[in-house]
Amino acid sequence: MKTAIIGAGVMGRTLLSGLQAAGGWDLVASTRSTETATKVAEDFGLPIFTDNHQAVADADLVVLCLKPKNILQVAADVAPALKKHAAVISIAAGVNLADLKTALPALQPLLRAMPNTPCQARAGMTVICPAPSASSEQIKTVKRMFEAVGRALILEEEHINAVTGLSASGPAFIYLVIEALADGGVMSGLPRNVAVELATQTTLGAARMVQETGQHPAALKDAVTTPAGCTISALLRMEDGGLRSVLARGVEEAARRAGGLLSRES
């Protein structure tokens, strides 16, 4: 299927890279800057346009990798050039399917996708929310697209703000946790580079244990906490500081802010 990526920023280039590596995708892209178009064309060996109409011509999938404040204007601009049954996918936070529908032909198949930055390492998490206008085959194809850069799930749009707060904002929370763990290691006498490596691999390993064993995180935590040991002592100190509540409330706050993102950027 011919796939047009509109916007060659970080996520646009991440998708191009992942799909190229996966193979089997007919790719083009567009960006506003001639300089950027030239650079991306050199990097990927693909047609990169500065005219969005050229990019979407004959495309079966059109992925709008744009900021919320720009997406409706660009969608309306490319609408006349879209194929009748081309699926349009938006990755913009805060722009719902109803908003997008107002800028496009009434029966245009639409989907929202919320990827996160670990897609750059092909370890991302993307949630896809299809409109009723999207066919089952289009939904499967878009899911396969984002699986080129990590994992993907299909959910109803009512969950998208919570998804934004958890998996899209979540990497920043985990980076803070890694930094804090490394600081603790430095405070305990470790060289900074060693502390960062230990904290990073420990975080990666713990996440993989949850993912691959299917056990609840609480069960895996209990397996590490021997009676009267150092781990349970440290966990109680963290609970005294409200770590669990602070992280949960952080997700809640990010989700709340995501719900009003478009109105604030407009």
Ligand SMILES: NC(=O)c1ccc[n+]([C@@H]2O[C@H](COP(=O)([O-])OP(=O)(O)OC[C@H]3O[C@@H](n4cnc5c(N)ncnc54)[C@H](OP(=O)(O)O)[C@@H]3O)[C@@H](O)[C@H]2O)c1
Second form
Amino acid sequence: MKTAIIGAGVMGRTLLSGLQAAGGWDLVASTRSTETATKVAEDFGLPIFTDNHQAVADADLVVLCLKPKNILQVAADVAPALKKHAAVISIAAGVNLADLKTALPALQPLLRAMPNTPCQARAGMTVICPAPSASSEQIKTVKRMFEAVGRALILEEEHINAVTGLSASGPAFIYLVIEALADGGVMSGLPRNVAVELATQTTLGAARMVQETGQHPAALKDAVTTPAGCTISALLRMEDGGLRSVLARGVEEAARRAGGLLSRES
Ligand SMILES: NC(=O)c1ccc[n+]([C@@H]2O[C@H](COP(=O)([O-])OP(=O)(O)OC[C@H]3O[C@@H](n4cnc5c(N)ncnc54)[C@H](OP(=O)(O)O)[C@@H]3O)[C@@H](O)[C@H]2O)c1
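Cool, the form predicted alone is there; where's the form predicted together with the named molecule?
Next comes the full complex, and the chain you just saw is listed first.
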């Protein structure tokens, strides 16, 4: 399957890198400037175009890795050059399937995806929302594409703002948590680099415990707390500070803001 990545910025390059490492993907890409095209061609050893029509000409999958404010214009521009059954995938935050549909031929298979920055470490979380025009085979292929850079899940588009608030904004929340835990370690006498390493690996380990045991996080938390011990004492202090509701309300706030992203960008 020939795959065209339109836009080779942070996310476009992340996908190129993951797909190249996974192997079996026939890749081309395009950028706006010749400077970026030259650099990306050098880094990946792939055909990189500055003409989007050339990039999509033979492509079965076309991934639009563009800023939200550019995406509809570029989609409309490449529409006449697309193969009839090529699946178009947009990763632009805040641009919904109905808007994308207006820029493309009526029956063009269409999917929307919301990845996150840990895709760069191939530990990403991507949610894929297919339009009815996408075939089950195309949905499977697009899922496999994002699995090259982490995990991927298929959901209805009605959930996309909540997804944006949780998994797309979420890495920033966890960085803050890691930094705060490390501060606590430093305050208790650890060197900064040691504190960051301990906080990071503890976060990673706890996440893997939730993922691998399938247990509810509350059950895993209970297993760490001994009666009258230091962990339950710290947890009560965190509850006093409203940590749980601050995090939950933060996700809710990000989800609410996600609904108006495009109108603020343009
Ligand atoms: N970064 C994230 O964490 C993240 C997470 C989820 C979703 N997203 C979404 O991913 C999308 C891309 O974000 P990004 O961070 O990768 O952006 P970026 O780093 O700014 O990259 C944008 C790329 O688009 C290219 N471009 C602009 N206009 C073009 C055109 N007309 N034709 C072809 N290429 C064109 C640019 O080329 P030049 O360099 O030549 O100008 C650049 O390579 C956004 O819609 C964002 O909402 C990002």
